[in-house]
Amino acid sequence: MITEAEITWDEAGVSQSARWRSEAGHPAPRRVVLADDAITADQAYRLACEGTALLWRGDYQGARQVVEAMARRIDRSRKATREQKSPEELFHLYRLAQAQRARTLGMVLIPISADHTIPLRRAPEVALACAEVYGIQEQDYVASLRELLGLIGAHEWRRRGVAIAAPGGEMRIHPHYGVFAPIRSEYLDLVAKAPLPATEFAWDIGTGTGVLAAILARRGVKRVIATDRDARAVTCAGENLARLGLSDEVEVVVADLFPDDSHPRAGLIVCNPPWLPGKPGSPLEHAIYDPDSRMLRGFLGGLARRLAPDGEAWLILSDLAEHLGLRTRDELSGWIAHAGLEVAGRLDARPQHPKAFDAADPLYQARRAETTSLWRLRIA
């Protein structure tokens, strides 16, 4: 969710305004001040503390240096222990963590220019990455430099993309600023090795970055089609579906989970939804938290008349919502149940990525346990 409102601070003796945009949907610091680098780490952490944001007027890099040493401060006072807590209430600690740090980070702020330009000393080139995202602009505006930060590195995961081990050779995917990167291998090697049922038509629900939906067009599935219902993920899918030489195969469609009834039913429905039931707090955190479990119910609620009757339908899903006491298996197995549906047969991987490794991580157990599974359902 886009914010755009306005910041007022006072400069010189007079009051100046412009334009706030906060992707993520925080709304606009009601206290500003100017900084710049003559502040120092601790000054410039005590405020933000109390809510005031921090205007830079200082040397870009200076900015950049603050909000380090301010994350250092934040991780040092951080001294979660993991005794006497149950992995539930961890999680809630840890989130609740989470989201202190971003808004105590997000209270340094940077000047952009309507050309998307920064008037900072040693700024670097962000008009790409800002248009990327923020579009044609009219006037100067205000962001948080966390923020800025995060779009400088989105732009360079769609510049450079990501290199994906896929049936017929490797393939690299582009992901888009909010749409979530390919990154976790386990699920993208279930879907490549997983068993196909005979079909030629299949959908990605969900798709993303379209990462899926290609994997299943190298398969050899004939006809899929790939839903999303943000914007981005439909571009980005797209572009990534054109550059692959992919899209004669693949059609993207914006849809809420399914796509309409014009569709006949599918030999194949793929979706691997947000395995946490929780509230985002970023477009990007949209792939990991499902508020309520929506999607995955949805999903699961919506296969019986859409899928068909020999058909299989793939649901991929990690199991750390259990392990985290968030959602229990046997709720889960309620849903299918309910849905009409049977279990066929079920793939498991263990995680690859580096948190679960990380014995420093809050939630390090629940992460080791976890489990990523390509769970093949049917109509009962």
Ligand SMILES: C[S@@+](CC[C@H](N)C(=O)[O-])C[C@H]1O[C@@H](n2cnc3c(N)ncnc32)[C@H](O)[C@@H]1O
Given for the second form:
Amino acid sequence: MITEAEITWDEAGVSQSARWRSEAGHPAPRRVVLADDAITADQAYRLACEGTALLWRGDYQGARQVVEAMARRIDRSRKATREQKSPEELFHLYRLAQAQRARTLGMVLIPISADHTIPLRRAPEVALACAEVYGIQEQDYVASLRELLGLIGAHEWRRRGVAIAAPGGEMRIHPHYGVFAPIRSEYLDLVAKAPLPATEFAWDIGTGTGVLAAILARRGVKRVIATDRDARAVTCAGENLARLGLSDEVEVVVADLFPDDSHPRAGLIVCNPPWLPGKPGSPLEHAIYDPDSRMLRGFLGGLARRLAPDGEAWLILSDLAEHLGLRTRDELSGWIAHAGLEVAGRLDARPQHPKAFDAADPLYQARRAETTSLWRLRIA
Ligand SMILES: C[S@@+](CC[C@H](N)C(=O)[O-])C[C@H]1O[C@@H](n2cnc3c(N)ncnc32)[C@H](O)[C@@H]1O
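Would you mind giving the form predicted together with the named molecule, to go alongside the form predicted alone above?
Starting with the chain above, the whole complex follows.
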């Protein structure tokens, strides 16, 4: 979802307007004032907290410093709310705080010309990063500096790629903006080493960057169909697989969960759904939060009529949701049984990402207990 609207402000007594862009789906701020290097971080923070956006007219690096100073104020003011709260309450408070932080920091706005240049002193070159996400523009527009910094970071990732240890040697996966980036190695290792059923035909449901389809192809699966319902992910996966020379083995299609019924049953169906049940706070969170566990339950529920009789499904899921009180193990086991499936085996891994070891993280207790599993499922 892209929010396209107008923002208006007063300049020397004349009302001005510009197009508003927010890939994260944030609505156009209703109160906008001009700001430059004369504003202090405290003044900027106060205005942002009150819901007044600051359209920057000063030095670009000055705007960055203001946003950084605002972030420090927010982080300092975060109360130690950990005591006497259930993991579920802590998690909801954490999400609320994250949303509030994003809203406040998103109040510093940057003008961008239609050719994706920034008409401010000491502004970086962002044309490629903006064109990749916003496409061709016919008018000047305004975006939040926070979003712009996200676009610049995503552009760098896309350019450099992420190194993945894979069968047959390291491969680089280049995530696009808004596509789930495979930065947690433990689940990739599980897919790389789980015993492969004897099949030449596999599906990767919700392929994202295409990383799991690529691992399967590298493991020797002759034909993989990879689906995603997000067009951005399908483009990204297609580019990655082409770059890896795997376009003949893997076909990437837009689909809601499974490929259409014209395909024969598959000997292996893999899925790494979003790990947390919940409403995404922005379109960028669709790969993290699964509303009402729709993808998880839809995947499990559709397997019995799509798996070959001796085939296997690999569900990749962390139990973080269980530690946060958002889902129980019994619920998951119930969905598996109700779908006419049984568990043939499970491979577990402990997360290695930095947050799992950061005692200052508000969700540390749940994160340090987290296990990521590859569930091997068969038709019962
Ligand atoms: C957690 S990401 C996993 C991406 C990739 N498979 C990986 O392991 O890195 C989940 C992916 O599922 C996709 N997705 C969500 N709901 C879907 C649906 N109903 N049908 C197909 N794909 C879906 C999302 O767009 C996202 O790319």
